[in-house]
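Single chain ahead, written as structure tokens, the form predicted on its own.
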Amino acid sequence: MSKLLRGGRISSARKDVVEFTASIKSDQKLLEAVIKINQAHVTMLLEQQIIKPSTAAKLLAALNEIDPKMKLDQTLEDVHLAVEEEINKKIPKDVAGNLHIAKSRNDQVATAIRMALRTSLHDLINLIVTLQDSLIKLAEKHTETLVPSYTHLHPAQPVTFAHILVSYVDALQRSIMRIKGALPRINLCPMGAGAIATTSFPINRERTAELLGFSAVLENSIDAVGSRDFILETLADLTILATDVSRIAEDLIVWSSPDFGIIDLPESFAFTSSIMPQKKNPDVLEVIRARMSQILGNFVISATTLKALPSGYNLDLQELTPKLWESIETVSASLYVLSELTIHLNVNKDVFSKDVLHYSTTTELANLLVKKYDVPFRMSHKIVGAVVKTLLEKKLTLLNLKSELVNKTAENVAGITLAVKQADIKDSIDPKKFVESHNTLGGPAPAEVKRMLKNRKQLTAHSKKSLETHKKGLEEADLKLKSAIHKYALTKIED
């Protein structure tokens, strides 16, 4: 327990009570940001002539000595007091005591979370792009590989495996866009808001924001310290991302089962049964699927916490931050594993040998009657449905279909006379020709999928480039801060 806040209004506190309310266990992630905040704040105080040059020099020199990776003392309440305690060890208390002029833990923690979060989101976007790259590389190998698509978990129509993978890339791209869209709202600086009503010292909030790499000041002081909508927005974006990741995992789990047999999981990502030696279980994917549920849980916890709070700062806000870091770490780990698994995935190129999939081209048979034989689609749909029913009753497949059955069924169920050619039937039910004919924008035709893949590679390249631009801005701010520290701390200044 820090003595820095004891002996005034509150003389002492029970150790177990301090431990109960402390955030120190989850504050390690904020240490580097808190050090930089103090460095920027002291620099600003000096430039505004609020503190003496010698005081600033000693404070900055002491801050510069703190290892941003040092292990925090778990007996203290939070990272802010941990930094102050370190400063008190390095320089006289009458100098160290000026570190907290014109700031509060309230504006400091809000700033530190935003700083750590923007860095974490940069890393997260990189992981999403890495997964996209893995999916694209796999898709490029399977632009001609026919697989069934599913509706209601029943075989629907033939597509290519690459077509499915592009759908994952697109869903992930929207998550990137959402996260990038949130960054400008995250990258606003609360410093200078104080506890809730700013300060009477003549501070320069814009200068502090500049040194810390923020795009602007979060102006209203009540909003600055009391709002955590940026956490909620991030958790909402992570929940959508987690939902998409979970669905990808679910698809791979289903498709890897022998009953589907579309893919084969790499052995390094599968486990066997303790009793059944034949088993090859998708344990890794099942863990990913389960952990994605935790992200939704953290979002709900955070939303219900925030909705119950009055405006201004409340310590309830402290409980949100661990949920944020936990969600980012969980999603990040799952994205990494999924990327590695995808690279080594094996795809069955002969899946359409299964009888159950032979009916997946019946839509094109119905379309044939419309396009070549001038049958209204609803009537065509009814005729082909009746044809399928007859074949199933006789335990036959679409490959056994003869033109005579189509013509007879048309007369029986629709009262029309047709002379459908066998060659037309053969072409319409061929899965390869089915896919090739579906060359509408966004369709599964190999040429169209290749076009989409080329475009998606450009998108991932753009994501990387824009991320580098944003990171470069933060690096430039770091250089400004280091330059100021060098100028004010390492240069001997006499009062």
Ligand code: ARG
Contents of the next structure:
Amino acid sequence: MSKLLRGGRISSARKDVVEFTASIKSDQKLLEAVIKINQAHVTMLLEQQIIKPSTAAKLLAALNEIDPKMKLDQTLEDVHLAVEEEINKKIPKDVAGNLHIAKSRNDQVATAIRMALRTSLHDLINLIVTLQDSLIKLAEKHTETLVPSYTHLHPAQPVTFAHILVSYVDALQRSIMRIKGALPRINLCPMGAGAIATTSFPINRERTAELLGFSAVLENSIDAVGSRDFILETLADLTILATDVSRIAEDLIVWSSPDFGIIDLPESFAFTSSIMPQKKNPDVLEVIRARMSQILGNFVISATTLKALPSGYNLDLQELTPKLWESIETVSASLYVLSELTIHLNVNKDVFSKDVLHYSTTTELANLLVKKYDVPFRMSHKIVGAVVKTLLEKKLTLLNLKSELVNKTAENVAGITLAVKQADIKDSIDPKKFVESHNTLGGPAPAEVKRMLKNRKQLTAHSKKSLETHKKGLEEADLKLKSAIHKYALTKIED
Ligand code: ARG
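Condition change, the form predicted on its own to the form predicted together with this ligand:
So here's everything in the complex, that chain up top.
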């Protein structure tokens, strides 16, 4: 327990109560930001002539000595006191004691979370892009690989494996856009808001914000210390991302079942049963699917914590922060494993040898009667439906279909005379031809999917570039801060 805040208003303390209330266990992630905030704050205090150059020099030199990877003393309340304690160990108390002029843990913690979060979100976007890259690489090998698409988990229509993979890439792209969209609201600086009402010292909030790489100040001081909608917004974005990741995992689980036989998991990503020697279970994917629920859980916990809190700072807010880090770590680990698995995935190129799947071309048989035999679609739908029923009753597949059955059914069901040719039927129920003919924008035709893939590759390249730009922006702010520290810490210690 830190003695810094004891002996004034509160003198006694119980270790167990402090430990219970502390945030130190999940504060490690904030240490680097808290050190920088203190450095920027001291720099600003000096430039505003609020503290003497000699004080600033000693404070900056001492702050510079703290290792941002230092293990936090777990007996302390939080990272803010941990840093202040360090400074107190390094320099005389009368100097160290001025570190906290015109700031509070309330504005400091809100600032630190925003700083750590923007970096974490850049890393997260990077992982999403890596998964997109893996999906695109796999898709390039499977633009001709025929697989059934499913509606209601029943075979619907033939597509290609690449076509499905592009659908994942696109869903992930929207997650990237949502996270990028949140960043400008995250990258605002609460410093200077103090505990809640700013300060009477003549501070310069813009300067602190600039030194910390923020795009602007989070203006209203009550809003600055008391708002956590940026956490809720991030968790909402993560929840949507997790929903997609979980759906991808679910698809892979289903497809890897021998009943479906669409994919074969790489051995290093599969597990066997302790009793059934034949088993190759998709355990990794099941863990991903389950863990993704925790993200929604954390969103709900955070939303219910925030709702009906009185305005201003409340320590309830502290309890949100670990949920944020936990969610980012959980999604990140799953994204990583999923991209590794994707690269090594084996896809069955012969799925359509299963007769039963041929029924998925039936729509095209109905289209044939419309296109070549002038039957209205609704009527054709009925005739072909009745044809399928008859085939199924006779335990036959679409491959056994004879033109006579179509013509006879047309007579029985719709009272029309048709002379459908066998060759036309053959073409319309061919899954390869089905896919090739579905060359509408966004469709499964290999040429169309190749076009989409080319475009998606440009998107991922663009994402990487814009990550670089953001990173550079933060590095520039770091340089500004470093040169200020260098200049002021080396100032001749005379006032
Ligand atoms: N550990 C706190 C948090 O994470 C820091 C702010 C504490 N402020 C206070 N007034 N007790 O939010």
